[in-house]
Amino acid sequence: MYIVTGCAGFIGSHVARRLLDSGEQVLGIDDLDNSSDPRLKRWRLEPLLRNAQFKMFNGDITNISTIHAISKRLTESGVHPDAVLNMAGQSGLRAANGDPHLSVNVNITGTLNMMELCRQHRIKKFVSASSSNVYGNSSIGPADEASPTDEPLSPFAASHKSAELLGHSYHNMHGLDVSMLRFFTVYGPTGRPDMSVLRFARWIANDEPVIVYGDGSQERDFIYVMVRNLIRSNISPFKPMRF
């Protein structure tokens, strides 16, 4: 059994997904808050909600109330997960940058809350969501892991920062195997409508003009979320939406 957190939001439904379609066990957490579209998380959740194999649990991973009655859920159950998937997290650079006590929030209480769930229960595998924007202005490219990281530029990335910090103290302290992933631009299906890829597609079915910023010249990577095997499923992943 696998904990995704996130789990109705782009990449965390997409993760969910995938691991139902391999026959395992999900317990998805969400606390469905008002941050994007929540028809847009309804729809995500849909085929997850009509797997027998998927429990949702509605909660904010920031509030230790929340980690409490998930540790009281596993002990009950006898449950023991092989690991924690933490895809949680506010999106959004510009809107991270507006709320920045909403970032720190989120990425650093949230992980720490969900690394002590994965020390309490003995769970040895934890992977989070981190960005591609640790790496600051860094002239070295393409960005890999070695890049240095110790200059973010904003409040959000200090923020993916801090949690990498507490995934490699929990790593030294407690033996936990903690991947963190830098995720560049994601997009794909059921990815946030307010993305360049989606809106630039928009206007471009609709024969709108196209808005760049900038001068043109600047370069920017791109990550295509793993939708293989979603074809099969009952909702199509390709199903246009309209806001």
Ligand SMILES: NC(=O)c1ccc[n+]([C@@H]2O[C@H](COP(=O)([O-])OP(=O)(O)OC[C@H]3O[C@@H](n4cnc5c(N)ncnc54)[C@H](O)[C@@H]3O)[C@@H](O)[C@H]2O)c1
Second form
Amino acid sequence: MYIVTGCAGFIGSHVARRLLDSGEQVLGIDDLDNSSDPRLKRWRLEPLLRNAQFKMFNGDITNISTIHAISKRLTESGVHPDAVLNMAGQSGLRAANGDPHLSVNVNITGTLNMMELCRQHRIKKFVSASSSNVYGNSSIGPADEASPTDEPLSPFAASHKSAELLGHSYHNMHGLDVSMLRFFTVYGPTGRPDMSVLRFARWIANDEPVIVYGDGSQERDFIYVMVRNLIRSNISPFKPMRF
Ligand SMILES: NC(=O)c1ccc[n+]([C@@H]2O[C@H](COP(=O)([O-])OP(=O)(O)OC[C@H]3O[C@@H](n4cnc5c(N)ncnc54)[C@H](O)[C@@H]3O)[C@@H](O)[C@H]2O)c1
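Got the form predicted alone; could you also share the form predicted together with the named molecule?
The complete assembly is shown below, putting the previous chain first.
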């Protein structure tokens, strides 16, 4: 069994579905807050909830009572999770516009709480979403994991970097096997409408000017979310939605 936080989010919902497609059980956690379009979250959750192997816990991972409730549930069920995949994060407009509390709460306190859950229940593996933002201006590209990450350029980047450091300390003190994934821009089905790929697509579809930052010469790698088992998972292909 796997615990996936942010299971109604773009990346978390894909992670949960891939695990279910592999025959695994998933306990998904999401607070379904309204920082981004709740209809999109419900749409992502719909196919997961149809799968009997998927259980959903509606809760905020920054709130210790959520961790206590999950902990109690694990103890009572006798189920021992193989790993925690921490994909919860703040991506709404307020976070993007620089409200530091949002990203600090979920990326630092939330990540800490989920690692504590691992420690308390002897869960050996912890995978958490970090961000390519941790590189700041240090990496000219192609990005290298060894590039310096000690000059984050925003509270959002600093919070992801802080979570990485907490991960290092939990590995050191408790032997937790930690992987922090420094995602570059992720795109694919059910992707986030606030991100460049869908914004460009929407502008083009609406015959509106495409806003490109910089002088247009910059290059960037994107990460595609694979949907190999689309048919088997019985997810409906993209339904047109208005945002
Ligand atoms: N999508 C990308 O291109 C990208 C790039 C770099 C880093 N990341 C990081 O990956 C993570 C996931 O990104 P995403 O694109 O899937 O975002 P998303 O907004 O689509 O999903 C995040 C999910 O987390 C949930 N959530 C937020 N705060 C929570 C809390 N306190 N408790 C429980 N659930 C909570 C939200 O309700 C949402 O469903 C984030 O940490 C983000 O910073 C994403």
